[in-house]
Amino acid sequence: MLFKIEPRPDPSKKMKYLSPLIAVVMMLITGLIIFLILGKNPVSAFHAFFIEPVNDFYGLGELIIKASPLMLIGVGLTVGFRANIWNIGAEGQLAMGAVFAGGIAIYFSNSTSVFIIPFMFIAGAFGGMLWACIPAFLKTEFNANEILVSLMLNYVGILILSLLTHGYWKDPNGYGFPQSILFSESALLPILIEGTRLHAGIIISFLAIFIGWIFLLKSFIGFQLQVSGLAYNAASYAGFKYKKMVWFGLLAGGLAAGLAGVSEISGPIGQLLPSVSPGYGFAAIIVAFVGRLHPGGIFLSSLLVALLYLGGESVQMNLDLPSAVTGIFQGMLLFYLLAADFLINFRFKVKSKL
């Protein structure tokens, strides 16, 4: 061996920021190899995957529409992740946000009140937080593992949405399709920029980045969460209440996911469908990690992961590849990030000949 691995005396700050970039580069290289194996011209494949979807104004709008729920949920989950509280249930919390807000839109479909939209957001926030309350309560009162509970609730939440769209809330004039009525104008988010589908929901996501920044990096509770995650014993010695952090961590994720659910149904979708999210709740976990659990990083990584979504759709249309490529890229991105983080604490050193 020409190199040897040695621990760094202190974790490298530089590597902390470089490692996501290394991960992206490695992901691209592996993607190149995958396209070659599949017998596609890598240049045209890369063009179709990474350039084609965003080479016009409309495409850029689509990118932001996809990034919007990812950054919102990513910031919400980060509150918990920083304290090692693992909310894996954002997908179900998003579905419950959509259920609660969708209910409002359906029952008040004749109303033209301007309060419908705010009412929907309040209901959606409640739905997402309600779903996150369950793992928080079971964790703090019964010591039940929040990863497993929140994950199981994903399936339950999605089944509730499916139950409603197949049954009670099915559009009577929908030819039997499992979908609700199309929302009325008053339950739809306004379009911000003509010529795109950019809806007002993205304002909430941008606000979340801003609020998350202040909350996580400038507030006392943000500090407590961080200490609790880095050194649990130090945090409990300092008297930080772990139970409070469990509630905070899970509810923040639930709130964000619930709001994202509202934005999806009253923005790009415009009605309730059995499935309202192509896995945003899981992809947001990747967004949070690749963004280094920092709102600024999350903003950037949400754009990247959104591009992976668009790229998957694009290669399906242009190259006849399944859009499941997106999942492979997402998984690889997180793998490479976790691997590259090794360089934060270790370094390679050229072996000197004795």
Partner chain sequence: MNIDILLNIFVATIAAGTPLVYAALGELITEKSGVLNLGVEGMMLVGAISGFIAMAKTGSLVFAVLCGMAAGILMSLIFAFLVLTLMANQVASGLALTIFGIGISAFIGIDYTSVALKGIPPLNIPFLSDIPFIGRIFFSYDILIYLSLVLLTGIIFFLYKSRAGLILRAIGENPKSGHALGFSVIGIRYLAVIFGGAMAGIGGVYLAVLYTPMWVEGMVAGRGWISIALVVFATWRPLRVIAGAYLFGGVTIIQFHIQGFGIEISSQFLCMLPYLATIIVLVIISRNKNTIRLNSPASLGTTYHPATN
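Got the form predicted in complex with its partner chain; any chance of the form predicted on its own too?
A lone chain is what you will see next.
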């Protein structure tokens, strides 16, 4: 008996929004099976993974800190994704944002000016956008694949950061560790709530959700982006310029990633390290799609993925499991989301025998 795959004539709109919930449930069920295979008590494992990291006020603060760069980058990437512009380079753009902002903090390490933080954010935004300009230019001028170009640039950006922290910007009093000097107080974001590490950078992320909602759903440019992604020929016929959409989509992602890099080094880290991100640039892609490319959904999905980060750290300490657990759960979430979306839009049909 043979099967064929064919598009559904009328895909369910309701299931489109229920599919993230289905993906989360399937992720939890598969996680239960994995914990059983590893010989861990599933109740204890789930408590350590999903409850213990946020069972107090400090833990909730850590959840928001982890979610902050994810929601910021997720909104930025969504601008391009809605137009079918695939920016996979947010990790490198984040690193370059950190490099440009970190250079400001190091150069003015003895300054007490209140303008250091604003200068750092301007420099970080420029660094992220500059890195995004490369795939945008190559796409519009030579029709290079932006997926491959932006993906490869991740490694270049991270290696530039590593080169600086191992060499030119290495702290001479850091006992040989590859790190920059600790930033001065003027280069650190203020703490919003005492007893937590919640810093002012989260305000930018929440603003990004609000601005993203207005821009993507209420503005004419947001409409152009969506039409370009859904029907390129119709967008071209309407006079929408595709090259403009490419630049806009990629630069928005670079801007958001650069700002996220600044928030990380001037917030919870307080200096430059060879790696300032545990993979936020890649995880934000999952956040964007689990959130259905909608700012409200991105807010909720960023909290979920942030919890996976915290849960991975918790089971390392409490259950002696490897850090790869976080990546496994993130991968399962994306896999089940893609599988659910596939079944929403396509169906299997038995082929008639000839």
